[in-house]
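First comes one chain, alone, set out as structure tokens in the form predicted alone.
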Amino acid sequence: MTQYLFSVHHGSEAYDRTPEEMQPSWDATGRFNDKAVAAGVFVFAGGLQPAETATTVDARGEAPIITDGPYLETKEWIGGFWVLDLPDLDTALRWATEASAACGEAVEVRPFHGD
């Protein structure tokens, strides 16, 4: 089995929604999570605060540089993620299709490096 990262991509408008507007997505995502747990493929998942809450640390030089905000200025960023343990990419894409439908956002699928 391979672990896959499912990154949920969205823009700032996702944080402009009211809790009432978000509730159907949260409910659908909860059902997706329950299904993944029941199937034995769920490893970990989480939602992230908006990109402006990020802090970037660059320690490639003599002294670290710590900057408020995300590393890249983009219109979209990762708003949440899942890590699922799945047998192959085709299976991962099927699960990602359900994940995208549940959260209402695009989901990028990427395998972790193997041993």
The other form holds:
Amino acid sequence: MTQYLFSVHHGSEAYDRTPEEMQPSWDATGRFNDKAVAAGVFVFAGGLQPAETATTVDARGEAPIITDGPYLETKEWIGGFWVLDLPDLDTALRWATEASAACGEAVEVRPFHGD
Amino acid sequence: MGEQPLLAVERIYREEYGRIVASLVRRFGDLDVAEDAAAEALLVALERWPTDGVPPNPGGWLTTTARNRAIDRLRRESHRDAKHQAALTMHDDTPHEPTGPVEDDRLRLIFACCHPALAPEARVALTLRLLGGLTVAEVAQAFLVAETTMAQRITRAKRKIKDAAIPFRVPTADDLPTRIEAVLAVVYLVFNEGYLSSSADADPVRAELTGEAIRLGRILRGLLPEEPEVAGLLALMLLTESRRTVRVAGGELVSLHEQDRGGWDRALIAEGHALVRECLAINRPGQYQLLAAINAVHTAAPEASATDWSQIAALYAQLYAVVPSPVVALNRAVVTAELDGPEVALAEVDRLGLTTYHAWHATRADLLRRLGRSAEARAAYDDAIAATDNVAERAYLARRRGSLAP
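Next up, the form predicted together with the partner chain, please; the one we just looked at was the form predicted alone.
To see the whole picture, the full complex is given below, headed by that same chain.
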């Protein structure tokens, strides 16, 4: 089994939508999560606050440097993710197809290091 | 051994390579282990066969030798790698999975090599390396990139297969049609690069690539006998290959019209026609089958003037319904020229506007020539020459340009 990160990337406009607009995808995402739990493949999932709420800490130097904002200044960032435990990439791509349809965004599939 | 002993070992090794690696991948679940063991088995064969003679079943001998070498190596290393130890204790591979009517290790391997999660150029390279048994240097040569670049490309693709857990498995029935498409596309790409090399530095026609693609096509055909598109692609390649030796004369490409049909390979044509008939009987047409059928009509004509253009037009109409691409429309326009004349065809061609495609300019040039519009034809030939790097095609176009009426 391999754990895969399913990450959803989007820009700030995704946070401008009204709850009414978002409700169908929240519902679909909820159903997707329930299905993953029932199938025994669900490890973790979550939606993130917008990137402007991020704080970056760099402790590589002598004193930690704390900066407001995300590590990379980009137009799109991770808005949410799943971690699923699956036998292989084909299975992961099938789950990702459903995940993408549910949340209405593209989903990036990336394996975790094994062992 | 009739041939030189060492050459015979190399030839058998290349022929058997895909089978050996595929079998070891199933056993050990790891491409690197499989390839290293296969290479060790080659060294043993090179040492023994010239003196002991080639064993009766050389492929089986190589596979067994490679498997034993892999087990030896894994045993040596097992104390520091729990995963390899697991591989050793695994008696006979993965649990038996239903993979459809045919199960073959090479089939599992080619579906992994042509996985949509890999970049298209990596799919072609991996397929030639692992199934075709070409060395990394040969694959690099085939795509005219530096060997180190190709080595990196192949290494990266193999790492992705391992780390992302791309399975060595025939896809499920749901996924099979699209996944077969990717495999056939890789094989056809290899063939086309051989049949009309895209590079100025390579030979205009590269028989080693067309031959390799046909060999892969035959393997697929043996593994998936129920899939008409697999038969269609093989037929298409055979019927195209049948004309290869007369396709270039004096360093110049020879058009289908002008080819010496006596030089066509009758055995390949017969085999291709039989496959096309088989496809017709199955009656599930697809793009490769239709292209094969078009080639079957061409190769059935004893001379160019005897070509059954109306049948070819009907086949192109069917093809366009399956693949509504401008390139198909361009080829269909060539048929229109035969049936309805160059003026109607030119209007069709001009509508397509494929200004970066050498064949579009060349087709326009030919139609303009036939209409006696020499000045425009000359400009179109110039554009066509500028748009291709293939030396034989450039030579052909230059001669046609030179023979225009003033």
